[in-house]
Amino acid sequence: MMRSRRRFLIFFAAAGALLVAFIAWPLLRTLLASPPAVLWRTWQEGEVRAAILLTFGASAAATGLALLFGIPLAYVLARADFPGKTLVEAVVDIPVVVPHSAAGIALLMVFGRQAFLGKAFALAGIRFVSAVPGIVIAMLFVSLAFLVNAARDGFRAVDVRLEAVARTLGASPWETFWQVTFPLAWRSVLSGVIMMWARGLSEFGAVVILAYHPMVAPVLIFERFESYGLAYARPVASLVILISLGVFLILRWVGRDAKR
């Protein structure tokens, strides 16, 4: 028996060390082909610091907005059950599927210079083509599934007899959304939180639809390769992977502690 279970254990283990090394080789591959002095001068280029940044910034503030929405959604559709709820949850989860530059056109059709929204948002100074406020609603739209989904299993996991309980104490719905169903389902939203500004990082698609210029980092390093081929643009590649890696270890460091 225990041998049967010593074998069944190595062969998950072969399984998932390949996995593991389908993802870690390529990423070691571009780092250790990037010299620190080369990194180091790539790095003091403005194009490619402000690049970052922004690409960082961007995707914050994307998942930002979708906290301030989100939120109550995930909630409601934890729950709430309400004729076309299959729906709503389907329509949030589209953008996933959706391939990324097709998503970009959609969104131009509406926030474009000549759409209606476009038009209405640039009257008060907000324009979303070559803008950062499009590389934001880019990212907005392709990730926001993320969170969305990770509070709702977050929500639904809460008991609601905890919650019903809070009511019959005296407090009111927001006091016991506040005090009881979020402290209970943080980490769901956390990891929602995580996933969501991940992939917002990476979003190329319907960025370079919607703002080409500024340019995040993956459509700089795709202007330096399509231009200039390979040699330049990993320098690039090397140093964002190298912070998104320490970002997450960080990320995964302080979740730890704080689960602890």
Second form
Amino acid sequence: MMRSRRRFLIFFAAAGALLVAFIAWPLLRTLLASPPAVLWRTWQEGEVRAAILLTFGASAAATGLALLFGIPLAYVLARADFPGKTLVEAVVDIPVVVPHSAAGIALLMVFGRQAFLGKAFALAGIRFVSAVPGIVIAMLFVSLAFLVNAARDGFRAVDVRLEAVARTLGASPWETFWQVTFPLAWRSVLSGVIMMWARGLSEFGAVVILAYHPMVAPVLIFERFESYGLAYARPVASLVILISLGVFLILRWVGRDAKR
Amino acid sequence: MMRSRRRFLIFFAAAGALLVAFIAWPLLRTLLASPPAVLWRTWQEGEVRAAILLTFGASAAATGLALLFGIPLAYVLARADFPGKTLVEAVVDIPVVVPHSAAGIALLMVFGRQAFLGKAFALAGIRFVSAVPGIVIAMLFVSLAFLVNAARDGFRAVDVRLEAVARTLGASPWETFWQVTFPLAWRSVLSGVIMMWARGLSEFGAVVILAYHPMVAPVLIFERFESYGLAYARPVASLVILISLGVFLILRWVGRDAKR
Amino acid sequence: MQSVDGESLRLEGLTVAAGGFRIANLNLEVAAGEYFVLLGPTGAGKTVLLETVAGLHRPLGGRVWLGGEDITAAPPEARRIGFVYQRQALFPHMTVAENVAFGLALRQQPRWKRALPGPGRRARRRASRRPEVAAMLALLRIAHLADRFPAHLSGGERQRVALARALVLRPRLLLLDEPLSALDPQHREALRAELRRLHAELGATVVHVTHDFEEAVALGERVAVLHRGRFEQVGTPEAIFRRPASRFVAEFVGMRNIFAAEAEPGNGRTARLRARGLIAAAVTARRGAVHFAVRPEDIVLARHPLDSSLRNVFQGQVAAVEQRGALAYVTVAVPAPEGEPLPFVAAVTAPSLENLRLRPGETVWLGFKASAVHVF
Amino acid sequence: MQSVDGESLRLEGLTVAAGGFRIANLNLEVAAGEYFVLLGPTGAGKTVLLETVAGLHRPLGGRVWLGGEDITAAPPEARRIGFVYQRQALFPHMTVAENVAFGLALRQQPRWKRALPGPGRRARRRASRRPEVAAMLALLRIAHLADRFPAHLSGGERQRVALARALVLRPRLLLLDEPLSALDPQHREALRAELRRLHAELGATVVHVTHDFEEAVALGERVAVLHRGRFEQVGTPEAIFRRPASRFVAEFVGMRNIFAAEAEPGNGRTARLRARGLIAAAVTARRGAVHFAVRPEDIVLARHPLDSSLRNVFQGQVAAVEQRGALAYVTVAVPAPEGEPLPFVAAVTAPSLENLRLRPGETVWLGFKASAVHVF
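Let's compare: the form predicted on its own is above, so bring in the form predicted in complex with another copy of the chain.
Following is the full complex, with the preceding chain placed first.
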């Protein structure tokens, strides 16, 4: 690389460094503000631990549901051409742009106590408002696109000709999927799973409308901030950011291998 | 396509259809619950209109800042190899997994009234807490990755050899960027701009902590829901969802062309 | 090694549209054990045709018969047709031996087990140690690669694995889609020899698709030239090389000396071809406006008038000499009574070029037999 | 058309490491106006070498001289070196004429204007109507494509545009990186003729990289064979073809009859080569363990004993006949006193094959001149 180009890149890099600092600084500041002892004491609080575990559990449940129904959807989007495909792909992506509190209202319109589905599920003993199932569907709604899109891209990256050859070697479509397509795409799927799970953990707006209680961690942070102020909310925020970073590191590690 | 494969795909499509319905139904239900006359009346309310316009404006400002600093960053990430590049890419992505209310707390730690940067900016007359600049940085923090990643992928898709040839034809690095690289990547950049803008519009958790007032649209929905209940929040939610869908359609239309 | 028992293939009015290509109403018969080459330029729909025979596309019309059985509606997994793509069609998550054992492993497992990811892998490992796999690896000279992954193989090695994987199931028909095109010249030549040997040893029926005429000549017992979704000519490579049925075929197989002419009756079976007033003798029954062509290597050059056994002898000026590896192509401009000189290209070997000391501008004699003139 | 004023290129101890390739301490001189071909297999680092000459990589050591000027540290935009890649290096957002005008437009604008997107486009449009552009498009026979976008061109047309874009700036040196490799055979031949013509008409200095020996022979005034980051041989194509300096070069240029032998003194300037007891005469001063090679087209076949002007005449059995387009390769097994027979491959034209009626198993005579034996 010649000197003129190097100078050019350094100029660009300087501009970019400002942005990187803008993200890294607040996060580091928050983490460093709470020494390990404080974090440990925060973790010991029953309310905090319950909120964090509930957040993890609900997000995992949402991810499980998405796996069951989202993998087939992703494969169909990757391989089949059908009328309305563009529309279906668009619908999957919509939740990214819908304001989260509006998404919560929309879910309440369908799963609320007076709504049709809400009543139908109530007969089976499942309540959504101010209950764990409500948290799960709120997380599912806002984070589904991450899993479906990652899996779809993973499936799309598997050469169709590999599937064709497997067929000529005696494999049915179902066998081809499990023995060729899925093993080749699973890292993308896994990366989507972690991404979706992490996005579910971080959801606040939709959850707070559907189920303020039982409190998930982001709601707990908000509650403490509103009721008692920054000093009281900060240790919980530090703890949650630390956990998010851990999840994030796993995500990067998996995603990196998927690209190979 | 042979019959056995068709049957297989239809089975998969059925599973996926449930998910698509899960997303589409609540959104449609919310839109249909408010007839055009109600939407129009809602739009006439000064508070609603102010909130929506503030949301648009603040998100546009955040996107503008990201353009100025994010485009150089994206180009450097697409073209240069340097130690710590993986770390920088990671930092850009972190806000996606940090819970939004925790992100708000983190920003408050740096831009709050008592914090170093907050005080520094206050000297220049810029306040962040409960003010428009706070909304802008909250949006910037959570949505930056969309623009940087889209632009980076766009730049990466431009063949390095095109830049090399431009150099041999007499163009400096700066000229090569503006006459070859950027014109070829601009659709990806534009798609990232719209995506970031839409994601900024939808932010609630980080904004609500940094600046409950002046109210952006997602906060207004939350406020009305908490204070007066679903029936009062619904028209605003419908209006906001309608606008989001409009933005989204533009986004898809631009993104589609970018793939060609 | 057991033989493969190739069966005959018959296409009856086959019509397919897929991937932007359309093939209409195609008929073809390939005998059991025959090595049949489908020759055509890129974009002629050759791959789509093969994929349809393998059952990967549903034809819009017509039937596919394999050894007397109508397989038009059979799914690909029930056809026992081997398929080798141009490249990148090895399973990258399996070793070479597991790739080859893929089909065998499927056959061994009960149906319910084959549909799960875990047991499939174990069965594949077990099957990869079976003697058929070892024998097939040995036959293709890749036994030493058994435990490697495809990413670490050369292009030629990969194609050997793909062949072994198809052949180990003893297919009733083997389809090869440009199997040599992605290889570099050395590997290409070696694998071409391998294909010839395998066909001779195993007796498989092979349909081999290529855009390379040399490949077709080297391998095919019969060749079909596909152009715009239909066959322009079907016959032995020799027949296509010597007697192309159309201008497209002639150019595609590398004929150089193609001229428009008027065919007039000559004496006996010959005709007089008048091209810009120049008259050449040819063996043909055609009359009127025709094209004629002479292969460069059928044209003899000399510094002195040629002896009289050649019916067509002309004098001209050397216009250009182009060295191309083992051969040199000499362009000789033969003055025509009406209009511009006719440029004839003759192929000579390097030693002859040296002996004749041909240089642009020099006068030479060129000659060719009446039977070497092809009229179409 | 103005000529291009090619200048000489000198590489002095050039060392580069980039893109996984390493080239160490390379020396090379290309004369002004010369057509120089760099020949080497894929992965030999040829592209990296060209990119370094163009200034796109910074060498770790050594110098690059262009026409007596040291340009080692000059940025690429100051070098006036034209570069044509194998493919896909046209600007897809500009028409053909705008692509060609790209460099001219840059030169016309003040520096501050060149760095903005808008004016650049307008200047390009204006420059695309300049007479140099039209003349260059005409020279490359692409005037009719001026307003098309690259996406709608064939591979051959794209390469013509890339050539025009480089040549219109009258480069001091033109670098061609496998410019013909991505083309199909018909276009490749046409563009090869075009390159020869352009070089003759314009007098540019050209360094052309390829992995195709035929291309090197057809175009190069001198050829360098690059292998593992160093030159194995530099010379005329004829010299490399006839007298390869190493086994790698011999195989790379397609020599087939390579045998290990013991060289003993013969009479006069000749040596006696003893290969498994068989004795061949050769013109060489080498003694001891050597390899020798004979080109297939230098071997003459006959059904009767050959006349005595050939120094090396042997009798053998035809082992195989392989048709390859215009030539047939006949393998003749010549019995050796000690050990297995030596397989000689001879190239004959199709008509000779017919005349000799060669079939496997038949006895033939083969002969070659002592001067056709290459010892290395």
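This one's a predicted model, so the numbers in the text were calculated from it and none came from an experiment. Numbering follows the first chain given and starts at 1.
Two rigid parts of the chain turn against one another between these two forms, and the hinge residue out of Arg167, Pro214, Met109, Glu45 is Glu45.
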